[in-house]
Amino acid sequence: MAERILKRPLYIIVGLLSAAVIVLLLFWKPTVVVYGVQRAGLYAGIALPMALILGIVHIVNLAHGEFMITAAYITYFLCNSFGMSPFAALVPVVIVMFLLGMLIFKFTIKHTLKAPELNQLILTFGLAMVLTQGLNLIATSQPRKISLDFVTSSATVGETTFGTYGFIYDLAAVLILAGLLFFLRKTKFGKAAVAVGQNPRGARIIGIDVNKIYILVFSLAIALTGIMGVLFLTSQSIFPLAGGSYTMKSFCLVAMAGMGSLPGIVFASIGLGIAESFIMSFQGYGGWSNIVFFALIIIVILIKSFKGKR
């Protein structure tokens, strides 16, 4: 309790400083905040399923971004071959990704749950390579994109004009967060999943089918990643290697937010999104935005290491 009380002033100070920075940017570079929040929605929507897997199944999924890009390619195939709208393809893509998650868990992940963490990391890294090379063989490395008129929609507030479609990522992230919180806190299966995440052995003793929880939670997370893959395709070009950076950013956000803090991932995403958008606003320095999350994760690790020594 005392530790929590001591932490509260720090959280308040960080929150006030963050709010002050955002207010300053709204007056100085308003588009930085707008596009930063839009990027934050994309990052949060991708990172939340990773946090679900890590928090309950206790595996760092290094193929996370590759699953998203796989969903994007499936959507591209459905749109090109059957003339479907990406939003109409959302349902079949989610079903396919859920089933894919079940198969991958049953034939690979399940057999490493009791293995050393290094084995699990190597396995998911191998899955990432298989998915990437499989997409490369099937679809080649040529970038793919679909043209949608509404993606270029914009709005003007005062003297500032900005694109509005990117807010769809924020909507998706909010819905995913709300859905996961409701699932984990209000449903019988969700409460069982929380129990398994906290103490698998104790959950097994009281009659919870731990293996069933693991496979369904993993599959649900992959299905949610599929939703973000569909939305990603609507505004971005895709190619087989596009998912790797989103795996790393998702891991960075989970580390920043802390284990089990789904709302914390949203706030961490806002910080990362605005930081990247701020750097990209300076002509000639946009490339530096790609190392922001590396710097953030190093800072987080150092801070947590310092606290651990205390």
The other form holds:
Amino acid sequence: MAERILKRPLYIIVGLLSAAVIVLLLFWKPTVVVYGVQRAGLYAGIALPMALILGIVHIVNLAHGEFMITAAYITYFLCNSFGMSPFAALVPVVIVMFLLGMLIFKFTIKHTLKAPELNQLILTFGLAMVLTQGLNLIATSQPRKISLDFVTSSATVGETTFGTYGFIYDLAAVLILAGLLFFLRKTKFGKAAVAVGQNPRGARIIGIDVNKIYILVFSLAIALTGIMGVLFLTSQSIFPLAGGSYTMKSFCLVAMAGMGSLPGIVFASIGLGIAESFIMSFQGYGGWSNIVFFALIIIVILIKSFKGKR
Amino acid sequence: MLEINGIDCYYGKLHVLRNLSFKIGDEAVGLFGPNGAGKTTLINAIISLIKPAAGDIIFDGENITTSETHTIAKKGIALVPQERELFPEMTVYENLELGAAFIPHVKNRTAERLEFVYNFFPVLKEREKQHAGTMSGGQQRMLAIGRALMADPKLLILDEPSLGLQPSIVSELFEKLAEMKKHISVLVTEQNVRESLKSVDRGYVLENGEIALEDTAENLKSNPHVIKAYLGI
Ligand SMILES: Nc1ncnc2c1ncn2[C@@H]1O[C@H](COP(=O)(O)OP(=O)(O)OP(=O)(O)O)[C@@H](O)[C@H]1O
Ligand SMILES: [Mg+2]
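And the form predicted together with the partner chain, for comparison with the form predicted on its own?
Below: every chain and molecule of the assembly, starting with the one above.
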């Protein structure tokens, strides 16, 4: 892995350049880097499970962010009804999301696996709408938030003071990445999943139950969005439509990283998080952050396609 | 060992196999026929990659007609597909390892099977760390055969194994098959009828989805139809 990256001069140049930009920023606007990295954790944590589904089940799940928000709502109601702390809700939420993933796979996605890709896109897009409208019906469109005092914790380094709670997303993203890499490279089940991703027919004839892999990988990814949903609720206010932009951003990150590359997601997220937080540091220009986001995506995809043509 | 009773297979409306029956005992059997005759379809039906519309398939006394492909593999049928079906972004070693990992009777004997396969194809050991997708066509064919052998099958099915292999390796392959058939049953389809008749015990000729001819290898060699259509004399 490492040798392969080092062999490509473009990656070295891009890597050095980004490192230089980050160091410069650290002196000029240190909070941009801090909040950018925190944002990156959130994006990466949500995009990693999407990459897992895409790489192995080969489905673009357009309901991805909506699953995350659904988990946030489940957490919200658990906390409100039973006075649970959101972190205690983590376990039941992850289990519920795993089961929800299984049900949805069995009853919907499974039937489009052999259909043209457009059908799969329409199906998952429909799922996104069902989840959003379902949340709207049950919880109304009123934003919800739980207040936790430790969320406002801050630290001061030199002359800059910044919120530290956001680093929890980085912690989550790192744990999810490490967990997934371990699962895919070291466990028998994970190796079977990689085999299925590369050649389902080849996997069948050597004795792998491909349908079982599909359903478990999909449910695992949905359970991971559950973890991110719980964390999301702890620091942000939620409303039914909040998931949509995370679906889009995850999709773009996956495209930037190159289909199926998990570590690539982390680098792409860092670039994106810092770029966004840089724009937002200028008063009144916050609205531009989405434009920057899509401009970056277009640039990366263009560069990649030019490289591909050579 | 394997018994096929009157199966019919369709792709949509295209009737590919017609009321076809055949048998493999403890022996090596060749399956010959022109392009499009239905050889690959028959193999796919055996391992349930397509479901026959009628008839049944018995393996070791057990009806496997409706079993799933992965359970059939676990019961001891290994396939070397015409299209190889390797895992291109995995190394040679990983491909081989997976060949044994999900088969109950060999999953704890990976090292032993690996040694067997490396003995068979030394080039695979040399290329252990190379990605399967970057190997040449012939090397990939050897890897596909190696992966199937990792499963130590009771029945080994090879769909056009000589495709893309250099002649010296082809004859070596058939010598090895002849040796292997002492321990396992073999079903092989081939365009290279001359070579494969040397190593099989019996052969079937499949034409338009029906068995046109069935005989021992010796008799097929002297059969006028086979000579004219397949041995090209
Ligand atoms: N997936 C498919 N869909 C539709 N028709 C198919 C499909 N696969 C095979 N066929 C048709 O079924 C017939 C038998 O094909 P099959 O692949 O079994 O032939 P084969 O004897 O293996 O030929 P070859 O020697 O070229 O490998 C052919 O007419 C082919 O066009
Ligand atoms: Mg064929």
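This structure is a prediction, so every number in the text was calculated from the model and none was measured. Residue numbers count along the first chain shown, from 1. In this text, the rigid core denotes the largest set of C-alpha atoms whose superposition between the two forms falls within 1.5 Å.
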Inset, instruction - For residue 24, state whether the C-alpha moves by 2 Å or more between these two forms after rigid core superposition. - result: no
Legend entry - Cα displacement of residue 291 between these two forms, core-superposed (Å): 2.4
